[in-house]
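A single chain comes next, written as structure tokens; it is the form predicted alone.
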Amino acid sequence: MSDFDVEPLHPDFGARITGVDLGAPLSEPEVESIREAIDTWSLLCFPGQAMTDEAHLDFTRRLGEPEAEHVTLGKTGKVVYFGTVGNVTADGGTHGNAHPRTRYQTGNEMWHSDSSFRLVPSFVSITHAYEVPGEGGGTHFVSMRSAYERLPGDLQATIDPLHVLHDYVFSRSQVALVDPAHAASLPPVAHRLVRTNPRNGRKGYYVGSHARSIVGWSGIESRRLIDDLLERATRPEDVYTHQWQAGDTVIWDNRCLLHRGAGYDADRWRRRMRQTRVAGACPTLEE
């Protein structure tokens, strides 16, 4: 990142990057520097970006294969690459707090890793903020790598070989009904409980709201371990809260970060963010 200015955001992870225009054509060395920064910092904020959907998708493709947005794919079979986070509709109107879509998006307020319920889960999410609320609407992040490194050695040894089932319906049905076709498109999948970054070798554990149970363990034992790991990772002192500004483009590494929305008053404020994701390289059991 020698050509960019880097400002750390949190002792564990995260950096604010200036000196680069993501909407402009980037050289391969610049793209490789961003890839290296993702592996190093896990979360990158590029403020003041003049983004468009076209530029956003072009940049996404520079980092890898765009991931199909799962809700539209599951309900209709149509492949689209963008999801809209917030309450602003395509015609410029808004949905309030009582609208079913707003209630459905409250599922984002649980700690999770994007697309962990897919056989090949997401590598990174890329989100650009167009409109942000005047109050609330932040996003909390924690590092599962730092959380793993804080674990006692015997607990690391216990979880290293385990596999965990991730289940979208298990998590989202806690806040709203899931469309039957969408649910059928996302059966539970097994992932490694501990994942290793291929570039730097750092380990992190892989849980969150979609993590349902440990393969081969009882439900009670599974929940006890998963809930304990989540509690250890999300101590207040380990959380970085990103207060979005219009023009922010934020990339986060779903392999090693959990995040959740902070909530906002959709009756009072407008929020519009556009998000793409880059698919992972392979199922985690093949890593």
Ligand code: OGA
Second form
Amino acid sequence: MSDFDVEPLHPDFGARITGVDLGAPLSEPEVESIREAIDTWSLLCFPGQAMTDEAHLDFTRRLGEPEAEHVTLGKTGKVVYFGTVGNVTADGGTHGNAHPRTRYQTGNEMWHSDSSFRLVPSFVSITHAYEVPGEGGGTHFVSMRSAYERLPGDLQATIDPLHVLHDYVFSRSQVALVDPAHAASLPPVAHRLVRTNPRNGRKGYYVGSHARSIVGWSGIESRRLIDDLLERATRPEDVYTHQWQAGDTVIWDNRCLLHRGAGYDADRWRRRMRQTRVAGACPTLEE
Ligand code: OGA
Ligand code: MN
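Complement to the form predicted alone: the form predicted together with this ligand:
Okay, now the whole complex, with that chain kicking things off.
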């Protein structure tokens, strides 16, 4: 990125970028540099941003179509673009560990790719940290692109043509009951198991907590493969842990990264992050 300072965060992926104010109107070449950087680095952290919801949504639109937040959409049919991550309520209070919303968010502590359960899944998530815990509350990331590149050639050849079902109710019902209208809005969807970045041709596999089964495979064989791929992607040395600072804006590429919350003590700390997502270009089977 021409005028921006880039510092790698992990050997596989991730960059810390300074010298850009995301809240100011960006030129088209600057936005194009950010698009390129997403394809190259998969995760971009812009520290010290003075963000507002308005600037956040304006910036989101520069990268593509904002994605409707699926919980509100499924329950009420209403389109809202922001999700709030953490335990701070709209009136500035907090929910503790026992609150249903806090428990629901523990689903994010399983490795996942945002919106992988949608027919057109998310391209990137854009998350801004407003308040962060003094202890815990990090987010772990791994690259399914690097994981694919580490696979033996015969396993790459086995998985290249496969399709995988992603299913929100399958994953979330492990931690909480899913509202019936919300569940009905999210039937299982088939995706390519191996996705290719259109700009640089790098391949990655697409698994995570929502990945339920391989199309056409028996239950046990499916689970073995999906669990094996997840394990291969998430060895401790593969993980970049983002320890959030207030003012961080982080963009991550959901096409090729998995992430999970590290957890924190919601009885003790405040955590407030606002998130938008940019929708992908099309269903993965049409990529
Ligand atoms: C997310 C997410 C996990 C966390 O923001 O999409 O899954 O709590 N976050 O850090
Ligand atoms: Mn997430």
